[in-house]
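The chain that follows stands alone, in the form predicted alone, written as structure tokens.
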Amino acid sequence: MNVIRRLWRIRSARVGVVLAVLLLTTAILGPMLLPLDPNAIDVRARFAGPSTAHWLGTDDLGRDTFTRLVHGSRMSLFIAALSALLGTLLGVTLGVITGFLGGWVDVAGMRVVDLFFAIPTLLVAIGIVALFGPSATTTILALGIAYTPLYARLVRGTVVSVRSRTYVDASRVLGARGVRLLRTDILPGIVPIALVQTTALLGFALVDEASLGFLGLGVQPPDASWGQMINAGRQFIFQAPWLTLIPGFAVILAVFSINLIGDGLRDALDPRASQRVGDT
């Protein structure tokens, strides 16, 4: 609770939380409240500009852009959240095992991580999507696996650092071993870093989901996602710029709010920053 209070006292974090709540509310409740079908085609209303009937205009098939944007927010945020969660679970598991056991397990695990580090994250995701075919499920799997090496190296370094601290040595002297030592002394030391890193991964996942969608490797038509909408509207950028600019702005706004929360979490979880939080 102290962390939550410190987080709320940071002005930039409050802005991020408010924006994130608005986006989540839109993604969860919006599709249930909107009367229009996001895939309903009306060729008579192709490329209609913003109006009372279509708040953000229509696309090349006459589909309502606002309705598709709201439905797409649920898909994009869902994919990003599950991708970040999968990357967190895999990365924490690999990082804790290699950092805690050390020896040949650490060497072998980190060499595999180094191999993945030689390939850009998005290329790893593209390779996995190309192997299994484009879909929302494949996108989640691809991004989760692609984020694992970065998370694993960070957690492994933290575990090695925490493992050598005095209070951990004291627990060993008192008889703590194995899972008990890991649960009571080491894992609590990596939780703050894990929270901040997961928040950062969520922002990365939103951008990478939009990138895969733009390349046609994410959510497939007629389903909407922000990346897929940007891809569908790019060929009409001069005729109907809102088809690309509006979902692009949605991605920017979502990533901006997540970054504000992540920065606030970093300061709220840092004991050295507790004295200056009120001035942020």
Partner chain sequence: MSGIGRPLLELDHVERMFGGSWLGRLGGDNVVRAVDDVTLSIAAGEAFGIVGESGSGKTTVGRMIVRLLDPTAGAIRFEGQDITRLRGGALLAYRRSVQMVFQNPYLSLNPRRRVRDMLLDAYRIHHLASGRDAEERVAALMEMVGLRRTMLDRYPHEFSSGQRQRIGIARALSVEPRLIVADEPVSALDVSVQAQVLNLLRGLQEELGLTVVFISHDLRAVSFLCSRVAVLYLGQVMEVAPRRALVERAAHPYTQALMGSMPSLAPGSGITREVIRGDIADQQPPPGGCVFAPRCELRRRLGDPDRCLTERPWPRELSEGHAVACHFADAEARPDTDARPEATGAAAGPTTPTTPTMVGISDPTRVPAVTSTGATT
The other form holds:
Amino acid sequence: MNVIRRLWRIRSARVGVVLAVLLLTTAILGPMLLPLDPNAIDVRARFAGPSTAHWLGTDDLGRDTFTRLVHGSRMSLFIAALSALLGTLLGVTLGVITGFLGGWVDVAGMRVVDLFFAIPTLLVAIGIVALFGPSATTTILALGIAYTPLYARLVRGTVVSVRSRTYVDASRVLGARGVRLLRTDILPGIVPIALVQTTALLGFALVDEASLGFLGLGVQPPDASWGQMINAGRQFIFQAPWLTLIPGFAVILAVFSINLIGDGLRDALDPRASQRVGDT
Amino acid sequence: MHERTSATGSREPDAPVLEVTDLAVEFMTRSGPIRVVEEVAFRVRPGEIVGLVGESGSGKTVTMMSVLRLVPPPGRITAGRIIVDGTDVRSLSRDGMRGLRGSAVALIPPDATAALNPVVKVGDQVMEGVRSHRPQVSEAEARTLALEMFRRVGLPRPEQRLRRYPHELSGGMQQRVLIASALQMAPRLILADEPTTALDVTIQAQILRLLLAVRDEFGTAILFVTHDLAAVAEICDRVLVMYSGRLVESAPVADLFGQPLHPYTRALMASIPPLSADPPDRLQTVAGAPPEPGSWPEGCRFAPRCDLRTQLGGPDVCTTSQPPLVEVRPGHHAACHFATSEAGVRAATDLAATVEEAEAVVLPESVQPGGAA
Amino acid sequence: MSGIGRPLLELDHVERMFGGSWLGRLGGDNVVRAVDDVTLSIAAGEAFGIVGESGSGKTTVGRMIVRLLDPTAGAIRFEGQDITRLRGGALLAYRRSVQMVFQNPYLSLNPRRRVRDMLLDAYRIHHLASGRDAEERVAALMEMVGLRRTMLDRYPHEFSSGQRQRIGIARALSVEPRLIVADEPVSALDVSVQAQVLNLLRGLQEELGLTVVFISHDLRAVSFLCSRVAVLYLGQVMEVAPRRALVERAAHPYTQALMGSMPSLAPGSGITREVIRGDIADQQPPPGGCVFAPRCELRRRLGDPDRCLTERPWPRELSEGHAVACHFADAEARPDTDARPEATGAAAGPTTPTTPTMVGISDPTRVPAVTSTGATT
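Switching conditions: you have the form predicted alone, so give me the form predicted in complex with the partner chain.
Let us now look at the entire complex, which starts with that chain.
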């Protein structure tokens, strides 16, 4: 609660939160409120410019861009959220296990992570998509798995550093160990970094979903997602640039809002900075 | 930089190398300025070692940094005059200030490891120190000078040491390197900020001795900032005691320890455990902790913790009016309404006697100064 | 103080090496012997001091006693039982008997936990108390260390450094231990606050009959608190002495150097005496000899006898409870056969220090003058 209040006091984070709430509301409620079917084809209104009927115009099949954008936001945000969540779950678990147990578990775990680390995130994702075929589910799986090595490494490093803090020694001397030590001293120590990292993943995931979509490896037509829309618009980039630019802009806006929140969180979670933040 | 002598005409041989008058430093915060130092005034004469003593938050380091105009950012000097070697520091240009830092005044920081660049050989760092301030000095000359200085500060095998990286030297050696680096500019004043705190006891003693030797051989004045009263007693000529941003006592070292007239000074002295075969059951302590900067109490800032005030039945004047620093004995200043009250003087005399007795440790014959000969 | 006089804690030829997994040793990594054959015995109810500088191994000894580290050789016995191999329930039981107070009160308290939770830990872990009972005990602990029970819901950053150290002490006391290892508990505190915490430790030791192992670099604090003191240097015990013997007739040249290096509150007494040369890191100690030999004044006065380099001096008793690890500790009182006759001449004073100190510096203003004339060429 405290953290949220502190976050709200940071002006830039406030902007981020407002944007995020707007986006989320649009994604959740929008599709129910809009009259048009996102997949309704109207060949007479192909590549139409903005009008009262089509606020943001139409695409090559005469589908309403605004409606698709809103429906796509639901899909894009859904994919981003789930893949960030998956990456977090896997990363934290792996990082805590290797960092806390140490020894050969650590060595083995980190070697595997290193292996994945050597390959760019997107390539890992592409590989997984190639294995299972493109779909929303595979996109989530692929991105979640692809983010795991980075996350695990980060968490492991934090756990190792927290584990060697004097207050952990103090708890050990008192007799705390295992799960209790994790709960009281270690996990609270990684929460701030995990929150910030998960927020960052949300941003990455939005961009990467768009990239996969752009490569045609993400959500498959006729379903709309921002990435899929960018991909579809690509062929008409000179005729109808808004088809690419509008979903692109949506991605940028979402990532921007997430980054603002992430930066704010980092400050708000630093207990020493509480006063400084309070002053802002 | 060479013109510093001509800055003013008043350079009698005994003119102070440092004169601070009515210094005030404020830290700007969003909830308004906080005065962390006020009404601080003192002088340091050539060849004099002056101790500036205080606990954390007393303003001692800020006071020292003011001399170099190096008060960290939210902090600002808001009043007072600082004259270093005839130069008014507050009116100097940026370049002038830089020149002064490299020539007339040198700073010895508390943490030598942090002050040295870890990836540059110490010899190169020391030589760079000279050459950045005196571009006309050739590399060979700088090297000769550095060697000479390394030898003088007691670094064994100086030729080899020049080629060492900081991590290859122990803490004591690193501190010697910094002192050598400061000395090569032949400063008139050295500001030593807790120069021994990070060091082991035996090395501390060596560095303190080195500071004494520097003064004796070079005639350099030293402003020695520390929390360690005993170190002050050992090497200083005069002592300034700070509490909550103000000077509370200032006296020649023998007078301060012979008759500590401010209750805070007494509290500090009494709280140091004696090295004794029959220690007291309890150490005398002051209740509580020093106030946070900015939330100073009304009147005398030490009043809430003062045992003399308690003894006197809690006179109101202590909480209503701030006692000024006045000369209560020749050369001995104290900022206490009751510095020379009967109870105050008795407390001072008693404490001094106790301390003298406790400190007269009979060291084993073999430790008795061989070096005193 | 102990009825039977049996020691509560014994360190028996304890050794701890660092640096060197089996892999590293194959690669020829340096192995550091942080604690080297330390044997000590501490009686119940005693306040025992361990003094040393950085690198002396004093902290390592403390951490081995509380089982944060295991010795690589030797045994540590608590009430006669070797604790170095305890596991599971037996280790947990040991943790109820032995606690630690840490050096830095800013690092030793979890910044994200309230004081109440930290103090309740002990009762939860050891199932000592719960509910109202535990709450009452926690409040009593706070009062015992001079804090108010209303402070229980605060976080560490809301306390001053002295108060934090009191919380650290309260936490150590929460399991009602018999032994407390205090590792430099006051060195991070301001002078006036140090005295408060020292008084608190002393009061608790007397009232609760605690055994205290007080680890410090500060001879003053140690002599105030401890009735017996061990002096460590580079992992070895140099001297063990009751307080009076330590203060009045320290026998080891290193102990003497430590005492001679302490600044005194009496102005003019002057630490102008040169009692010790060089740094710990300055010279490698001779393998097999005395670790202090390279810096030893006594050895120099005796004309650098070879025995110091070839034979490790083991602690030997000079008098009841006063042991010293030096071949020549009593050489000057009763000149030993090993000491050379020149010893008397050399004892007149260290006149030829091997380290060049500031001698024969003429006019300081010359120094820059030399360079500036050079610069005109």
